[in-house]
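One chain comes next, on its own, written out as structure tokens in the form predicted on its own.
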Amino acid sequence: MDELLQFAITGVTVGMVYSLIALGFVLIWKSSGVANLALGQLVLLSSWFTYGMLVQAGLPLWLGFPLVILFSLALGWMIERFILRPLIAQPILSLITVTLGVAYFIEGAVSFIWPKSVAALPRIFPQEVVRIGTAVVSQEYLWAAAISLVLFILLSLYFKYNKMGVVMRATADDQLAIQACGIPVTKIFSRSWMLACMLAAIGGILMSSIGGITFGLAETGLKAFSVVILGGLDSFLGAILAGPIIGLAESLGGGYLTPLTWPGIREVIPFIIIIIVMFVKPYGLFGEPRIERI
């Protein structure tokens, strides 16, 4: 019972970070219909850039973190402006393939700039452990969950009350109507990529504070993709709720199945869930089914 509570708490908290990263994927998909296959590499790059600011450059936290956020916003703007915007009106497969090329380019650039295989960020959160019932949890997990929850709330308020947030929601429903209102859709695309990169950066920092920085962080994007598949490609609510489910399944499976199967079962579980969901409910838990006329 003690192990179950321990696995459940760590799984749900890590799953909330997956949800945060997955929201960036949903943002881009809803606004432009592009599947961002470079999501994991954006997490990886942001984590190593944070290491460069805080450890290599020796900047204090109050200065290093804002620079990381500004870097992620600038990166999102540049990707959309100089790589994706010239491909507007091209087949959607071309846009998706370009994001795959961006992923490989970022991964190569990261391995060239930071050839280390493992690194650690300085202590961001308090080191004292917290006891929740019989479970002993590091504060990194709790802070990651709390920060993710706060960002979920802020984003919800942004999309509900902020003028640009409302426009982004409307763009997801009908791009032609937005263009008819005189609002440049390309501006919405840029804003979506900037927000997605910012969420990837924050998610990368939270994941790095929990498990350190490795090139395996690129797989976090694939796990976030499994969150999107489970929750629904076009559902913010689905992304928020599916993350803890994926994290819980990963934690419980890794804790209980590893002694019975093989050590890598934990990393495979999110992709097993993808396969099951695609067979049972292809549009995800909260995705909107699309009916096409023949």
The other form holds:
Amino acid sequence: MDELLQFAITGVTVGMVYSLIALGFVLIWKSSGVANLALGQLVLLSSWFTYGMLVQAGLPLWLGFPLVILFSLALGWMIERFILRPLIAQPILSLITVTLGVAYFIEGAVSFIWPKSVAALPRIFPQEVVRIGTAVVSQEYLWAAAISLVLFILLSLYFKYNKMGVVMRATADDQLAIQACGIPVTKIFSRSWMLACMLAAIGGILMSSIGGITFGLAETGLKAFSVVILGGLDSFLGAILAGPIIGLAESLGGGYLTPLTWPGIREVIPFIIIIIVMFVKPYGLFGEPRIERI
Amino acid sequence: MNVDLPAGTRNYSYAKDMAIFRTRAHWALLLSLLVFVFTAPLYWGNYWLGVANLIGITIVAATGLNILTGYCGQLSIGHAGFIAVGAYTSAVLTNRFEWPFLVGLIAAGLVAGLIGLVFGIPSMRVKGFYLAISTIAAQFIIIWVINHWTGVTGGFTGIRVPPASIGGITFVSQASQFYLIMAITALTVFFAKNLARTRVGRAFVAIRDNDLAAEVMGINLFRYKFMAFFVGCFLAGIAGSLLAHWTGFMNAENFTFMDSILYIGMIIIGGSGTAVGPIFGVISIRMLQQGVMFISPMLEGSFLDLPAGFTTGIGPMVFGLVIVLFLILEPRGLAHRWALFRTSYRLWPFSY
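Alternate state requested, the form predicted in complex with the partner chain (shown: the form predicted on its own):
Let's see the whole complex now, leading with the same chain.
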């Protein structure tokens, strides 16, 4: 019983970070119809960049973090401007594979610049463990959850009240109508990539403050795909709710199934969930089924 | 106007019109290519024969992916996983059960094809990105099973694979394997070229271009998508089996997610949906790899202040860049350039 609470808390908190990363995916998918498969590599790159800023350059936190955010925004802008924009109106297959090319490039760049395979960020959050009931949780998890929660709220406010946010939602709804209103759609694409890269960077910092920086972070991004598949590709709410579910399944499954099956089951649970969702409810919990009429 | 033929050549029967090799020059070129390939062991060193073997194996795998993704439009980002299934099937059958190589080869194709069907089932209801994700999931699940089913696959420590042997002949040296691999590669390319020209191939293309229209025209989506998955993964399995017997030792490190992306890159660079595309793509990527392997120690020797990750990092960076640039600048791949060249060559010196 002690274990259960422990697994549940770590699972849900990690899952909220997955949600954060997945939101970036949903954002791009909704606004521009591009499936960003480089998500994991973006997480990886920004974590290493954080390491470069905080440890290698020795910058203080108050300077390092804004630089990381700026870097991720610039990265998102560049990817959209120089790679995705020439491909507007190309078949979806090209749009998916080009992000795979980006993923490959980033993976190479990371092992080019940071050949170490493992590193740790400096301690960002306080050290003392927190006791919740019988569970002992290190504070990183709780901070990660809290920061994700704050970002969810900020994002939903942004989409509700900020003019740009409203325009982004409108683009997701009907691209043609937005163009007819005289709003440059490419600007929206660019914004959504910047925002997505920023979310990936924050997710990366949170994940690497929990588990250190490894190449496994790229797989964290892939796990975010299971979040979007379970939640539904075009649903923000779905991504937010599915994240903790995936995290919980991963943590509980890792805890209870490992003795029954082979070790490392924890790593494939999100992928098994993807397959199950594909068979049972391919458009996810909150996704809009695509109905094709002739 | 048919510009596929040299100026002045006309076809007077349907059979002639459909022939792949239509003129004497065609036949002469084909024969000289075959002669060149099959006498290559006489004047190539062992190293380049090894490279050629790898290229041949990769062409088989890429042709499978090309049928699935290039012709039928079902994006698979788990091809390395399916190749792994074939490799391990063959390795386990020939090593642990000591079955003959040919049985292992066929079984590798069949098992990979069946596993491909399982992960292809979602393609009945979803397409595009959803399917891509389910094949990514396939990749990770397959590799996980291989790594942990130690009793059969040997797990992380890997498994030894005996050299291929047919009848009394054992293929040990690079040169003898070269003949085996090139024969299968030639058969595969021939099969793929012809598949594309049959009813099945045309159905695949119809599904890729507009699945709804295809279904309305009476093409059974269920059947043809399954067929594409089976054939694509069957060839992946064959390639995996060849790879296993060629290297003699298997572990799951040979089949990463990055490799899956590289296979897609190959058919993009070569030109997806064409018979020659995989050949061009595989040769360019593998030669690029050779170039990177050749050049990076030299650069490291001459520039001492290069970052330590130069050798491991430069390869993926170049490949990623090449994939992106091809998609932006020449989405139809080298095969399209080749077609342009051929046409202008045939029409020369006339211009239309």
